[in-house]
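Here we start with a single chain on its own, the form predicted alone, put down as structure tokens.
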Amino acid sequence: MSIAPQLLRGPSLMAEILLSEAEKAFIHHGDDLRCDGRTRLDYRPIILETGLVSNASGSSRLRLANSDVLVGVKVELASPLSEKPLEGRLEFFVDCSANATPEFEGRGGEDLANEICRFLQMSYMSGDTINLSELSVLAGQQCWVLYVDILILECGGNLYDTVSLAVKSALYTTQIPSIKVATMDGDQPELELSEDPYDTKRLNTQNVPCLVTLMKIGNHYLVDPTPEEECCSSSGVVVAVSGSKKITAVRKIGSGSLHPESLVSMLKTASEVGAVVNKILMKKLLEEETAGKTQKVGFMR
């Protein structure tokens, strides 16, 4: 048998991975052990930092493994949607730093970002995970929007949960100025923000959703998937849960195919594990808000 290493493409990422014979024979044939030692269902460890963009409502920085995801929420006063007139709404933006890998390099990055983009407006939605109508001012007239800018600094596998996650703590954070409605001039109601910057609100973020990957090796699926695992697989699906263990979106990726029963099956493992994943990054959310601000360090700061 051959031992020589072969260069490998996985079905989410561009980026080419050497791999030896022994080493994908031990990711297909690894039972419920990995190669960095966690069992199918576990998670890579995750470093988040929330408030890191001084001039933006809201931020976050989560580090998932070598996956590096930096997030800024601004909001900004617009008129509504005309076949949604009663609530604001979010728009996302993902931006793939030419660093992050080489394939990111010149305009190579543009179609992973748009589908990030794309599956996460899919995965907001439904009504159960956020509720837009806080966002409205004056019903038809004027609404709060949330531009949520994405910048991918590194890949290291598994960017859609990394995004997701890093979406989600900056939507917690994000703090919507006060504004009542001053006295009408004419036909046109006046709009007065509040003079006190702690004068805000936030949105309830429990069920906003986080996108959970399960990659198909062989005759298994884990999550959280490695490079070097990412390009074994042939197919996969990215899946939107949220807080309540509701699935809002599926994607497909890559271009083998999954057979119906294994479908089920990951949809189900999906849900619990996205409702695990949910409830522990409240919790440390929770626990960073609680602790109080820590000095502020660094360029970002």
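Residue numbers count along the first chain shown, from 1. This one's a predicted model, so the numbers in the text were calculated from it and none came from an experiment. So that the term is clear: the rigid core is the largest set of C-alpha atoms that superpose within 1.5 Å between two forms. What changes on going to the form predicted in complex with the partner chain:
- Relative to the superposed rigid core, Ile280 undergoes a CA displacement smaller than 2 Å between the two forms.
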Second form
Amino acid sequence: MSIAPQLLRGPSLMAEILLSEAEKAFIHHGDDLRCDGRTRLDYRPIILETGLVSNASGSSRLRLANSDVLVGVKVELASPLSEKPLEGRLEFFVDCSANATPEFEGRGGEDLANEICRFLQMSYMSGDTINLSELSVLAGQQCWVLYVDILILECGGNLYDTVSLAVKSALYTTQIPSIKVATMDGDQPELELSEDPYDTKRLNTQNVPCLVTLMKIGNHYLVDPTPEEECCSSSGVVVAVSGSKKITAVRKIGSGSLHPESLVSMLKTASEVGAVVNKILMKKLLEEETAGKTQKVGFMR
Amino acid sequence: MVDIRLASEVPLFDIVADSTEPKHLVTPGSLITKETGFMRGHGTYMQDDCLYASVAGVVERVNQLISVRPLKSRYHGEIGDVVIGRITEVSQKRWKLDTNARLDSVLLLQSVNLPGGELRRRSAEDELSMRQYLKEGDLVSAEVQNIFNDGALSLHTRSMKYGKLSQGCLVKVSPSLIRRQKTHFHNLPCGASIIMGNNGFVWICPTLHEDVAGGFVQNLETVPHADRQAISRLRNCVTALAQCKMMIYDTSIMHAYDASINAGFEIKDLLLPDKITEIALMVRKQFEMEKE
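Now the other one: the form predicted in complex with the partner chain, given that the block above is the form predicted alone.
The next block holds the full complex; its first chain is the one shown before.
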């Protein structure tokens, strides 16, 4: 397991929901059997659909139990950063809709949105995740910028995981138009966009990271905590795991402390869980792609 | 470990519903009738001599009274209902509870039993030690004693079977799915007890024994594994029935529990959408068989 992480401490995610002492004791005593019958490393059922937003280059909607996230990716031409002239870039923007939960009313969701945004940016910074040089059009002058817009529709715990899986699915389906560089007209090169709307290329998203949230309850840690379990736990980590089982970013959440030994074992568990999640997600995305143009289910359910 | 499904693979939950005639469904703002002479009930409003619906629901007509019963609404309390509430506030001589109603319900200090079952007037000392009995976050089972003018419910726990709830699992469903029965406390044969609050809160816990002094004693020991399994399975069964909009009462819960055991589903399998519809269909078939 090789780590290239950047550790960042952050505040607790979810608003505190009230639980009685007895309920907390009940959750603490669960010995690999949680309240809904899952083991400590099980996720709740995930429902995925891509291609919902027709005017975005790529989009996806992911539902993890009660958490609902919609992601749209738009591609635009811009000039690359001066320190990275041969690479394109990704820009993330998270919007916590006020419909998601009462705490997001007004500007309540801004802090959480900024946190998720920054952590996503950090997770994608490593060179192992996505090959940004594929996004370069003209060295030093033009490149593709992918604007990833994330809309949180409903908040049911474990937002980091849901957002990362939705972003990965949206990037998988993103279609970048083919572009040809015509002859240089003096100093200005002419860029020619292909006429055919289906003449596109796709990014290799095999190594795009998935975030895995692990919350510590007693001496054990849980994957995919429900809001009740989050309330019982005082500390946890969110780990960005790429497709090749590498950890690209780690963030500690919650106000409690973690023993260094537990941190190391949590990272190990997270990378294993992350690898499984990545594999299954890629398999499902491939299945959806090969199934072809089926009726979109959308939001009418 | 991880179950990811495409939206097209997930079955619709309304395949479980009865295919009877659709009743008169309305949405907010839709016209119910232009005729005058009707009395306006809940969920409607009058504009320019026409009757419109103000909530989404089913139109009900009783002689000259037209009302709209909403499909999803907050709990509307009746005197005598059993409810489960969570303490949100400790104020002077009363506790405020969240019972999924429009207003927080009130539990007065004089409406709870004192430890040891004493019968006396509550003193200032009792008032100051309210938090030692019930504090914010505690779950209580109580009965509706009275309804205030503003619609807030006044609760009481003046019986040994009501009081503070100990270890267990709370499931929140829509209040309209809980049937009004003679008793809401059931000791199920599978090793767990269930309390179905009329407000949609269903409490599942290890079997309650009759000799435990109601209310004050809290058992924080580890619950045995077999009991935990029963509680988790029941929790998933209740959630499955709620998602398929089936009525929740002791018989339907036991049918769902037995169906899940007979079909050999693991407890965590009951979270999957297709297993949920399978269980609901099996419960409906069981009811149809019993009717014959």
